[in-house]
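A single chain comes next, written as structure tokens; it is the form predicted on its own.
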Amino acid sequence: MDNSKYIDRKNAMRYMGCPNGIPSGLEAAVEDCESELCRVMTPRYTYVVRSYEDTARILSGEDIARHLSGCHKVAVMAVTLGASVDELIRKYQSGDVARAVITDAEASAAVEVLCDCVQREIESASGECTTTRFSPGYGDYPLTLQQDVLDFVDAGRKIGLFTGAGGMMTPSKSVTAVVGIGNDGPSRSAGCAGCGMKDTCANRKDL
């Protein structure tokens, strides 16, 4: 499998706090970290599409209700890069902090690319407009529902994704999200500009 398609160096540098590109002297390290990340990651995903009513038990809060307003279906997705990525980051943390930071940022960017791929699949299969993604922990959508979301898509059995203390996921480079279908609202391509959290998100891209 060609995992290089998940590499997004520009976004990774943004996660590192370097929006203008790779800091001088780190070019070789970034190349090496990307290569090693591609070698060890095992991207996996699962999702289900249900009616809005059928997903009500895993939805809570005014923000998610507003995000899904007018949608007649909801896609619930879970993605992960796999446990080997966590192991790689831990290895670097014990001996090369710079590479640990680079790999962590590269993995964070890679899992977002994987999410984009899954959402394109959902959008193509539905033939309808989709909203941007909305995850537990955004706004008033409580992180305490993380386990319910994972159970809803059977993520533990299907892709080896579980929750630990405080709703944090294992493997860590993983994402769960809810996507509305069929509301004629902001599509996936709207990105940060179409997200209800754009005014408060510390990690938003330039609009």
Given for the second form:
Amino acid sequence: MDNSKYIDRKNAMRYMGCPNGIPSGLEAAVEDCESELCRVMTPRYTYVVRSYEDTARILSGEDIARHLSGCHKVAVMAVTLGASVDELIRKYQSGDVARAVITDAEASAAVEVLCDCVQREIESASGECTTTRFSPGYGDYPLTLQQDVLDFVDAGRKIGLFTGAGGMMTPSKSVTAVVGIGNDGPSRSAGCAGCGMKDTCANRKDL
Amino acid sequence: MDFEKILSGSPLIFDGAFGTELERRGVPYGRIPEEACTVCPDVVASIHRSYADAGSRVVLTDTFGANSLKLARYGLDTGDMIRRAVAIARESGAEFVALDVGPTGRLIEPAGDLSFDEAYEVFKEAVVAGESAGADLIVIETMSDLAEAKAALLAAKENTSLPVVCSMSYDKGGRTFTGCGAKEAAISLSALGADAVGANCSTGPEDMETIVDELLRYSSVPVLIKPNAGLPDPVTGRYSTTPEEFCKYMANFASLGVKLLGGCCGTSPEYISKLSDAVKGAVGVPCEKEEELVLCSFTKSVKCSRPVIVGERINPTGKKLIKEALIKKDYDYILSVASAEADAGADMLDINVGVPGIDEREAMVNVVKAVQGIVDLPIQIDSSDPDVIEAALRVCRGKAVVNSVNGSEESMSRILPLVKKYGAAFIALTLDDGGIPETAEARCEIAGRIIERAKSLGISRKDIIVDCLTLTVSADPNAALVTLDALRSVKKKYGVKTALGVSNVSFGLPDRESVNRTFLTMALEAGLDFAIIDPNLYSMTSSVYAHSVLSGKDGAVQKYIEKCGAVRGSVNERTDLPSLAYCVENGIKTEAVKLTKSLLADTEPLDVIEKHLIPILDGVGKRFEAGTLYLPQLITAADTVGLCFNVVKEKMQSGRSAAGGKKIILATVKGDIHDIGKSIVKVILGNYGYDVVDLGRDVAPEIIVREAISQDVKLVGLSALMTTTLGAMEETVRLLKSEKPDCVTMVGGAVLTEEYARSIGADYYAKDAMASVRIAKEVFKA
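Starting from the form predicted on its own above, please write out the structure of the form predicted in complex with its partner chain.
Next comes the full complex, and the chain you just saw is listed first.
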């Protein structure tokens, strides 16, 4: 399967703290890591579209309410690159940490591309526009609801995505998100202003 | 129920979907489907009844998620739910009631954070409740992780007397979400004692043909197939395969020999009724079974029809760094050895962790789990202690080899039953209480005794691998000949597989590699099947491949071309070697190692570290902090220095440490399994000469404290990625302060701030890896 469409090198470099692209001397390593990542990843996704009322029990906080206001439907999605990506990163961590760091960043970027693909599918299936993605952990939407979000879309059975005792998703290169459907205006963004990390984040956009 | 007798007749029909039937009957979208047993027991009963009426002889209870990990979140009691569910199913009038056991909903380590033992206890509670409530059999289904399926299967076999069916869920490509193949599952689960193995859910029957073939061919027990009605439409939720199409495929499966049939998501009583008609009286043809020994991990299998290369490097004997890693419980170095062996062409890996004074059982379990987390090869468990062997067999995913059993009564009576119970293969050493016999005949006789005993326990002959023992030729000129004679006789007389550890033959001789290679070739010609060698030595592995070609075991010479096709001529030696600093900064690893070796020829090891390696790394670190060089470059340099360090350490006399007692513990806190930041800190600190003990990820506070005390560590670094695990970090800091007050703590991680670090009582906040070096310098200055 051709997974190279999920590679977003520019974003991966940004995650790695290299805003000017691949640092010199690492071109070959980055290319190797990308092709290994493409070889092992098994991108999977699932989503359900429900009314706002039906999803209410997995939503919490003012931020998400604001984010979804004006939407008549809500899509709840879960995506993962699969357990073998974690395995690959673990393997590199034991002997070639530079590759682990590169692969980790590339995988984080790839899972975002996968989310974009799913979101486009939701838009084309519904024929309406959507808000940006809003995930547990953003603003005041608590991370403790992660398991409920996963249960809501039956993520364990459908795509093999679970949480551990600490609430962390396994496989780790995974995303759950809520997307509002049918808001009238332009695509609404969660932005940096509502983020708990805004004071320390190196990737913060200007508020 | 007499499972075997029932399966000797017509195919046994199971039920269809439960969850989708609940929805279809308009049961309001509840919290979890299992709750239907208390909220609307009559609806549950009517679903069971309609399946029984449609021809299901077996119905599955509404207990897919009825385990304490899932139910506790809703305040429900597992035993109570299971008792209700079995009683409701019993009332339906179905001939047999099967306790349905689904996954825990958590991934087992190393992919997730649930331990094998925790999973076992969760399943044990469910199966014991199921048996006492009166279930006739247990169906473990929709499993994705072989370790979890194994935990459930062992829990059922060890705590109940019911027949157990064990089924996993595969995608179109024939793999589960965690990558387990149908072949590997069939081999492992039937070897472990499942009464039937199977595939359910995930895809429709049209995508299951290859899976069915593999399950039938590689399992030694009957096969269950319970597919979905195709795939659901994400918007309408409707499934794509009609009952007629469904039954067409299922009838074909029955004719191929599938004995247990039913449906999963999207199927209904209509599907089952048609299925029941379609397969009535079907008598499957006996399918072709794999006769050869096949070993496997959970993703990869190795058919032993041509010589198998067993990597011997994970063994502390004579290997200082492995010994040190085992004592420190820091397994990264061992993992890098494992991964190098795999890359060099090993077909499977021998794991030996015997170091005097350490807890061998704990070390074996940890190393087996860690190695299986990064390398996809089958494992050979190398120990003589039955407790160690059993602990490893429980957690090992796949069909393993036990190395070893010998001809002494104690060894046979204690280890062979474990081999049988866990369905492993084993190596039989031709020695006994009287030592290693000098003659080939006597060694052959011991082999015969072990083979007889194994047979009496029901162990298949194909699972027996005899090792006729390699002795040192410099001590006895006939040693190699006796070994080869014994090997030939064992092969001829018993027709079993054979193994030899090769390297011992050349002990004490110059150019050992030549002697080893020649002995290996002679042994292969005598019938050697398992060559236990160092796979990093190309001359050894290539001899195995070349021998396969010359003896007609490599078909169209594919394997040889694949492994030896690349030109491996001597790389032009560079005369103008760049400086060590240049090699480190640019990650030119082989050259950096070479330069370090030449430095060691006339420089004290400690001086190589302090006057050469550290200053180079300092330079790189300064440029990183100045922003002229980026994180991956810093790490590449550090990785390269790491290799140079290993060369220096090997050279140092034992007992002397470069770190001079500057020991630092690093760990990712409980609940947190993302530890890449910690790896970065580790490699940097390690290269500044600190003795870093990496306790890994998801480490409980008490373990960190225990190790800090027992290894008398002055500085502990903790990492956490998530806000949800900061509590565990706080708890660890608190416990350290009270149990080991002289220990300094530094914390770091994506969500941490200086302020937060101070608020939980940590002594230092490390913004990044270089900051941790500054902290360490300060702490150890005192």
